[in-house]
Amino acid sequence: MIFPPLGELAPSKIETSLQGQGVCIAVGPFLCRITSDTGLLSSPLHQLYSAYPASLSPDILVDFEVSLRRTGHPFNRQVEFLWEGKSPFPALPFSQTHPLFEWGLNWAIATLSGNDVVIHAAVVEKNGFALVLPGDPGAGKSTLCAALALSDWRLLSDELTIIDRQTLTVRSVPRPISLKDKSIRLIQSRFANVQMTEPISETRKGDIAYAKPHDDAVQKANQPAPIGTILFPKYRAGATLEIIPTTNAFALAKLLENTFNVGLLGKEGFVDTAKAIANAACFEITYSSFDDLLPWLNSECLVKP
C-alpha cells in the first residue's frame, strides 16, 4: 500500500488525528500509529518528518502503537510513552514531549528487530555500501553522522545499526538526526540550510534538538546497505587526524560490546555479525576537523571492499 507524504497534510489536520484515531508513519520497514493529547507533537511530526508516508485511517493495520499522554498534576504537568499501552519508561517534564517520543520510538524499533543484530551505532551509506560509526557517548559519532548524512552521504539510521541476519547487510531505518550541546550550533554553523528543531534545554542528555535527514533517505528506506567501512570515531578538540587501521576481530568485539541482544540470539547471532563485518575495512580516528576528517573518508569508502 503506498501512502502519500506526511508533510501534504496540514498540521492542524496532524493535531486533530493525534488528538483522535492516530497518525500512521512508515519508518523504514516500520508502520507506527501515533496518538497525543499533549498538543507538542504535530510541529515536530509535520517539520522531520514531512517526507514519510503518512495515513490517518484508522483501519490502517500496523506493527506497533505509540502514544504520548499527560500525567501528572495541572501545575507539574509531565508526559508518558506507552508502547502497546504500557509505559517502560518514567514519566519526563512535559516539555520534553518530542524527545521522549524519539527516545521511545528507538526503543519500540530496537524491541521489534530483535531477530536481527540491533547495535547502537549510527549508520550512513555510499557507493552503495554502509559505514558504521559505534562509539561510547561524547565520542561525536552522532555530529559525524549528521554532518555526513547532511552532506552526499544516504543516512540509514543514527543511532541503530540493524544487520539483517539473512542477508547480512544493514536495514535502512532512517530518523531525524539528535543532536546535544555544542554539535547543535557545529551543525547550524557548518550546514546553513539545515531543518532543526528548536534546542529543548535540561533533558538528561542536555540541550536536544533533532536535524531532518534529506528526503532521498526516507524515500529510500527499502534499500538495505552491505558493511563496507567500521569507523570508531573519537572528538578531540585541536587534534591532529590520527587513523589507525584495526583487525576485524577488534572491531567484532567492540560492536558486540554495543550490541543489545546478541546474548539474546547466542551464538548463531556472533557468527551473523562476524560474517556480516568479514570484508569491511576498520579504523580507530581521532580527529577534530570535519574538513580534515572528511576528504579522507569519502576517498576510503570510493573503494569498494
Second form
Amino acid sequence: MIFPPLGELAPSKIETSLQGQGVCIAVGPFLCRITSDTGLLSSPLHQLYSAYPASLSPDILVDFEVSLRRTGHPFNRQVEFLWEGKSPFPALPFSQTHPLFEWGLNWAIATLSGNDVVIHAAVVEKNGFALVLPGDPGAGKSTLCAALALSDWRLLSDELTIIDRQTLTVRSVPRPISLKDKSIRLIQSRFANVQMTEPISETRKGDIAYAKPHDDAVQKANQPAPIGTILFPKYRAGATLEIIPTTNAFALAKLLENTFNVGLLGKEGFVDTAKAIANAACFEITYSSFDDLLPWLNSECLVKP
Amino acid sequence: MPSQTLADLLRTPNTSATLDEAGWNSVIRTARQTDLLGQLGSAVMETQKKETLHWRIQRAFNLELTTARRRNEAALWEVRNIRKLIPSEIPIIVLKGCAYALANDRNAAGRMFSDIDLMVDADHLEKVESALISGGWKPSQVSAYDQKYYREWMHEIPPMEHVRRRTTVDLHHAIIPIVSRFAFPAQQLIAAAIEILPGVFILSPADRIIHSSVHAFLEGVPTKALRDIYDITCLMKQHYPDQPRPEELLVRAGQLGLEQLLMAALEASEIIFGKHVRPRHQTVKHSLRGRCLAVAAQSPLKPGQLLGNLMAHALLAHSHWMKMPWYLLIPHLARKAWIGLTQKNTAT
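Hand over the structure of the form predicted together with the partner chain; the form predicted alone is what we had up.
Starting with the chain above, the whole complex follows.
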C-alpha cells in the first residue's frame, strides 16, 4: 500500500485527526498510528514529517499506536506518552510534548526491532555503504550525523543502527535529527536552509531542537546499506584531526556495549553483529571542526572495503 | 458479526482469518496490554499457516515468541546456576512461568515472565537465602516495616536481584501468606512435587492448576488474573482433557482447603475461554465468586465498563481479605494509604 506524503494534508486537518481517529505515519518498516489531545504535535509533524507516507484511515493495520495525553493538574500541566495504552515512561512538563513524542517513538522502534540487532548509534550512507557513528552522549555523534545528513550523505537514523539479521545490512529508519545545546546554533549557522523546530529548553537533556531530514532520505526508507565504515567520534574543542585505525574486534566490543538487545538475541546476536561488520573499516577520531573531517570522510571513508 | 475479542481468539485461534485489519489492531493492542501477545501468537500460528497472516502481524508475533523463548532459556540457565549454589540436600521447587517452561506445558509457548519464582521449605529459608546472596543475588533495600511485612506475614521474602545480570528471584516458603485464612504448610506441596532436573522440582499438574487459581485471587489485579485464568484453561486442556471437574483435582484442592478458590477459577475459565467444556444450553449455576472473577479478569478487554471496574475493585478487596486477618489488614492499609498520600514508591 502506498500512501501520499503527510505534507499534502493541511496542518488543521492533521490537528483534528490527531484529536480524533489518529494519523498513521510510515517510519521505515513501521506503520504507527498517532493520536494526541495536546494541540502541540500537529505543528512539528507538519514541519518535520511532511515527506513521510501517511494515512488517515482508521481501519488499516498498524504496528502500534502511540498517544500523547495531557495529564497533571492546572498548576503542573504535564504530558504522558502512551504506547498501546501503556505508559512506559514518567510524564514530562507539557511543553516537552514533541521531544517526548520523538523519544517515545525511538523507544517503540527499538523495542519492536528486537529480532534485529539494535545498536545505539547514528548511521548515514553514501555510495551504497553505511557509516556507523556510535558514541557516548556528548561525543558529538548527533552533530556529526546532522552535518553529514544535511550535506550529501543519506540519513538512515540519528539514534538507532538496526541490523537486519537476514541480510546483515543496516535498515533505514530516518527520523528528525535531534540537536542539543550548542549544536543547534552550529548546525543552523552551517546550513542556512535547514528546517528546524524552535529549541525547547529545560528538558532533561538541555536545550533540544529537531532538524528535518532530507526528503530523499525519507523516500528511500526501504533501501538498506551494508556497513562500510565504523567511526567512534570524539569532539574536543581546538583539537587537530586525529585518526586512529582500530581493529574490527575492538569495534565489535564497543558496539556490543551499545546494543540494546544483545542479551535477548544471545549468541546469534553477536555472531550476526560480527558478520555485519567483518568487512568494515574502523577508526577512532578526535576532531574539532567539520571542515577538517569532511574531506577525509569523503575520500578515505568511501574506499570500498 | 460482533467484534471478536482477544478471549474469543484465544479460545478458537483457528477463527483468526475472519478478523479484519481494524479487528487485528484491537486484538494485538489488548494482548499487549494484558501480556498475552506471545501466547496468542503461539496459539494462532499453531492452527494457521504463517503465510495467511499479514507480515506486520507475523512480525509482532515473532518478536514475542523469540523474546519469550530467550527469556525461558535465560531463566532455566539461572535455575541451573542456583541449583549449584544451594546445598544439594535442599530440594528447590520452581513455580509459575519458569515451571511451565521446565514442564514443557502448552501455556509456556510465548508466555512472558521476568522473575524466577522459587519455593523452599521454611526451615531451609535462611540457608537458601544466604546461598543466593553468596551467588550475587542482592536482597532488596526495603524499609523495616516492609521487611516485617514480608517475613512475618507473607509467603515470600523481598525480591532478590542479581548484582550483575539484573535477574530477579522471588523466594517463597509457601504459596499463600502465612497469616492468611487459607494458609497451609508448604510441605504438602513439596511432598507431591515432581523432580524435573536433578534436585529441581515442580509442582504436580494438579498443584500447578491450584496454585494458578490461588494466584489469580491473591494478586488482585485483573490483567494478571486474566493470564492466570488462561494458564488454568491451557493446563486443564492438557492435563485433564474433557474433564471439566476432575475428581483427582477437586480432592487435592479439598486437602489443601482451597476447593472454593479452585472451583471459582475453573468457572471463570469456562466463562471466559471455555465453550469446549460444556454445551451451551446446559445451564450450570456458577458461584458468585467465579462470576465476579470472570467479570474482573475481562475488564481489561472491555475498558470503561462500570461493572468491570467495580469487579476489578472487588477483586482487589478480595485479595486483601484473603491475604490477612482484619486486625492486621486495617492497620496495614491505613499505613499504606498514609504513605501513599505523603510519599511515593511504597512496596506492595
